[in-house]
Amino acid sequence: MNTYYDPADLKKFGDIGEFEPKLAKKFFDWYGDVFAEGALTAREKSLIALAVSHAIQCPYCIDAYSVDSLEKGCDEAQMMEAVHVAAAIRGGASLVHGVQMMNKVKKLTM
């Protein structure tokens, strides 16, 4: 089955610099620094990345950070809890925009 998102393309991510190596190098250097141990552990950063992957609905990132989270010692419950955090934030962001709708409706019906 052909889909827009071919899982095999994830392995090609490193080739993204083929058309613009200078900018790709800057991105990958920065990306590496972001995920290095810091105030947060690499494991915590992996769970954050997994959650964000779901919020932005990136299938490549979901695959990559599911593997990465497991490799860094996260268990299934922790990973699912991270996904629920992302879902709660995403759902809350939609609902809070309901205030805009309420403001508009009240303005139009007054």
Second form
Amino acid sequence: MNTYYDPADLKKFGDIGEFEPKLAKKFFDWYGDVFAEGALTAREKSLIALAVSHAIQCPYCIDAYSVDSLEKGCDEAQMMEAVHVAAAIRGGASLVHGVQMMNKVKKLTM
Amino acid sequence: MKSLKAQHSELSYSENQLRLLNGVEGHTGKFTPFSERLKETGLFPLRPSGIQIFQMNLGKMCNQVCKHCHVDAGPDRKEIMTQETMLQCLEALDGTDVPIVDLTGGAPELNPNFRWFVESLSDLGKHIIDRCNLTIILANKKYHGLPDFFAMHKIEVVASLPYYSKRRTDGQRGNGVFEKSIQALKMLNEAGYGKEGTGLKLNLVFNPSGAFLPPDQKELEKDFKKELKLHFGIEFNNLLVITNLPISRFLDYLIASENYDEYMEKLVNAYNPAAAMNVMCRDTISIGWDGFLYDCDFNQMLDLKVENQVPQHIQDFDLAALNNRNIILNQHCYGCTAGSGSSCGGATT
Ligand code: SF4
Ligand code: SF4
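Instead of the form predicted alone shown above, give the structure for the form predicted in complex with the partner chain, please.
The next block holds the full complex; its first chain is the one shown before.
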């Protein structure tokens, strides 16, 4: 089956350095620091990443952060709530633009 | 659910498990041999650091049939340690200063000589650990008094609770197990277990309910303490986080759920030399229900006895020879050395 997404490609993420090592290194160093324990716990960051991965609908990230969330001790309810947060923001972001539409309509109509 | 043995599954034979772990067609299989990785770390051949723990399997019979069970235990398993073998163990222990005896199974309490044996160990002044599945306490009226019996002999109770939610616990250990476990934990608390000042230790064990590595032990312990206290008023001492090793029913689950290759890869990639330093086989000896000696409980289930240069049965117990042996290794050992490491005492790093 030919598809654009192959689960095996996730493991090759590190290989992006092959075409441009310097920038890749910078990215992965930064990425590592972003997810290290800080003002937020590593678990909180994992749940944020899980939510964002749903918002941007990246199958690689959904795969990776589903595993990571489990390995950070999250339960199913927490993970699904994170997905709902992403969905609510996505839905809300569309809806809030309704104000713009209303502004325009009100301007154009009597 | 039945044991693999009762299902006549191919995986109920240890040689088939070993064949799979060492690579057969259809699976990634060919991972670097574990011993090669130990060589890199300067730990090969792996040697004991001195036996501190005498871990005894009192039988494979169990009132539960958990999906991840590496013993393939269950109500249909009849293997049980005889009193004669227990006497041989007592004799062996009497001549040593091995301080800890760790009782496991199956459900060790199902052995008809359990109480007598605990009393005998107590007389020898040994520190006793009982690996309790919790629900056994409620399984039958005659077990309701176990918490008080444990307390009387100051037994350390190590009890499995894969999660503080019903879904994950029942998913791994069977329907209704969560509620019964909570009830049993309350009974243990009432007997003084896990309470400050009593000296009665109650430790919980977390195993991931699936094909992933366990979370950080200290972090998860905080969650367990908070959640169990908040929702059920339960207290305990420590949480031990244990990685599932790819053998027996967990191996069967990995294959059936098509997680085997990825899980092995995960274990191999997470090899941690610091964890390898502290694997439990270095300070433990494992005694099978039939008296044979193994480097650990996992080797026992794979029928990998201690190396044949040393006496292999408890009736010929020779501590000096055992302290001088080479530990038998195979690919499942990656499970003990992944990430923070794993042993019966929890994370090793
Ligand atoms: S994991 Fe423990 S409680 Fe579950 S079946 Fe195996 S021995 Fe019994
Ligand atoms: S599986 Fe047993 S022999 Fe192998 S490292 Fe773990 S404790 Fe040691």
